[in-house]
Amino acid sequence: MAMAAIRREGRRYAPLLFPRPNAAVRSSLVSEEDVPFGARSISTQVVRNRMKSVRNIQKITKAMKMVAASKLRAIQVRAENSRGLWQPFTALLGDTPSVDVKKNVIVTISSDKGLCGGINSTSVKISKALHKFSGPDKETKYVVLGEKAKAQMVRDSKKDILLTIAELQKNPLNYTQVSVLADDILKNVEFDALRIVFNKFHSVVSFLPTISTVLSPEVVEREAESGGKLGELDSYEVEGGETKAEILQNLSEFQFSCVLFNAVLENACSEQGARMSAMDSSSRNAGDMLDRLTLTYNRTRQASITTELIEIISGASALEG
C-alpha cells in the first residue's frame, strides 16, 4: 500500500519536478491520462514473445535440417547406383539435345514441398526457355512432375500442359514405380523428342541443372540412316526374330524409364541438399535475431527499471518536501 501511494504521488508531482523539454512537441492525440499504469512493461512483454517465437522457429529449422540429412543419405546411394542404367544408352544412342524435331515434350521434374531454395524455379525457367526457343512452327508441350513446378507453370502455360503428376516421393522411389510412370507418359503423349529437365546432384551445396534427351524410335531410325553418331547402330548384329523397328521401340522405352528413374533420384538428392542448406541458413539467421532481440530486451528492461527508480525517488522527495 505504501509503495503504491509513493508511486501514485510520484506520478502526480514528477511532471512538476522534472518537466520534459519536448512536452510541447508531443501530439495532442495522446494525453498522459490515456496511458495506463504499467504501460512500460508492454514493450518487454512484446520482445519476450518475439524471442519465444524465434526460438521455436529455430528448433523447427534445426529439426528439418536433421530430417533432410537423413533422407539425403538414404537417396544418395540409390542415385549414384542409378547412373549406371542410362550411361550404356548414352553410349549407344547418344544424347543429342540439338536434334531438330517437330514435336517436343518437356518433362519438368520438381518437388512436392518447398523450403528447398531455388531448385524448382531453376527447372521451371529452363523448361520455359526450351519452349521459347523451340520456335513457333514446332509443337512443344509439357509434362510436369511435382506440385511446385505445376503451381508455377499453370499461371501462364496451362494450355501447353499435357500431364501433371504429384506426390511422386510419397513412398520410397524404386524402378518399378518410375517405370509404370514412364509407361503412362509414353501412352498419353505423342513426341519426337522428350526433354527431361532436372537438377543433377553434385554435393550438399551444389547441383547442376541438366537436360537429357530421349528420341522416339522413328527419329532414332531417321538419324541412324542419315549418319552421324547414331549411324553406328547398323554395325551391331541383332539376334532373334525382331525387326529393327521393334528393337528401337523397346530400346527407346527402356531408355526413357532408366533416364527418368535417374533424373527423379538426382532431383530428390538435390532437393534434400538444398533444404539442408536453407534450414541451416535459417537456423543461423534465427540465432542472430535472438541475439539482437536479447540485447533489445535487456536495454528495455534496464530503461524500465531506471524509470521506476526515478519515479520512486521523485515521489519520496515530493512527500518529504
Second form
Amino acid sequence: MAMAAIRREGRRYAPLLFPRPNAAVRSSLVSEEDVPFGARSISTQVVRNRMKSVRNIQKITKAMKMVAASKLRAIQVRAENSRGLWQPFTALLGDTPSVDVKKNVIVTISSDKGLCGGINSTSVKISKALHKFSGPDKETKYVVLGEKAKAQMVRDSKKDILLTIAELQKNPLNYTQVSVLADDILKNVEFDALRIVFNKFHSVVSFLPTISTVLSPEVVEREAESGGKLGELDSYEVEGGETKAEILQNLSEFQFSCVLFNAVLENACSEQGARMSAMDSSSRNAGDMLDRLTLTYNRTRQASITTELIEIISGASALEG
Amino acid sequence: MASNAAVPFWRAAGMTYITYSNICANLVRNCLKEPYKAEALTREKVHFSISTWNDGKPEKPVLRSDTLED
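May I ask for the structure of the form predicted together with the partner chain now, the form predicted alone having been displayed?
Below is the whole assembly, all chains and molecules, this chain first.
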C-alpha cells in the first residue's frame, strides 16, 4: 500500500523531472509497441500474457496426452489379438520381401490427424525408398491410406498414386471395414506383389516401420517352382472340389485382408503412442518455457520497482537540496 | 486363371473371397440373440472415403458408408 502511494507520488513529479524513458531500460522481451501508452515503469504486461498462454497450452497438451493414453490402452489389446490372424499365413506362405516382381503396389498406412510425432513421415520415407529401390523396368504404384501421407505424397509422387482413402477412423476399427477396403483395392488394382508399409507397435516408446509383403496367386505359383517355403505347398493335400490355384487365390485375398487389418490396428496404436510422447515432450517444453518466463517476469518486476524508488528518492533529494 | 475346374458360384458372380466371407459373417451375426446381436452389429459398421487418381489428378471421392457394403 505504501509502495503504491509512493509510486503515485513519484508519477506526479516524473514528467517534470525526467524525459521519456530510453531504450536501455527496457527488457529484451518487451517491444516498443506493446507497452501500454503512458506507462512510466517497465510493463510486465507482455510477459504476463505470454505466461498465461503458455500455461494454457501446457494444460491442453497434458489433456491430449491423457486422451491418447486411454485410447492406446483400448486399441492395444485388439492389435495384439489381431496378430494371430496373419501368423498362420506367414507360417504357410512365408514373407518374402526380396521377391522380384514386375508390378509392385505399395500400400502406405498413415493417420488422418496430426500432432503425432514423426510416424507418418517415416512411413512416407520408407515408401519412397521402396519405390526407388525397385529398379528401372518395374512398375511401382501407391495406394495411400490417411490424409497425412497423402499430403506428403502429393508433393512429388502424384503420378504414381492409384487410390487414396480417408476418414477411416471415424468409427472404431473393425474387420468388416478393413475387408471392404481390401476388396476395393483388390478390384481396382493390378498387382504382382503388395507391400504394406506401416508402423508396428512394439511398445509405448518404440514404433518400427515395417513392410509386409503379400503376393498374388500367380507369383506364388511361380515362386513355388523355385523351391523354398512355397515349394512345400505341394506336399499339402487339398480336400474338397477345389484346385490348388483356386485355393491359392482365396488364400491370397484373405491374407491381404488379414495383414491389412493387423497393419491398420498396429498403425493406430503407434499413432496414439507417438501422440502421447509428443504431447508429453510438448508439456515439458512448455513447463521449461514457463520457468524461464517467470524468471524474466520477476527480474522485470524488480527492475521496475528499483527504478521507481531511484526516481522518487532522487526527486525528493533534488527538492530538498 | 484355369477355367476348366468348376468355379464356385460366388466367384462366377464376380465376388472375391473376402466379400463372400463377409456375407457369411453377416448371416452368422444376424443369428445371434438380442443383446449380443446389437453389439455384434456395431462391429460391422463401415465408413471410409476412397478416391481414385488418374495421372496425378484425384477424382471425386466416393463415400462408402453404412453397415455393410458388398
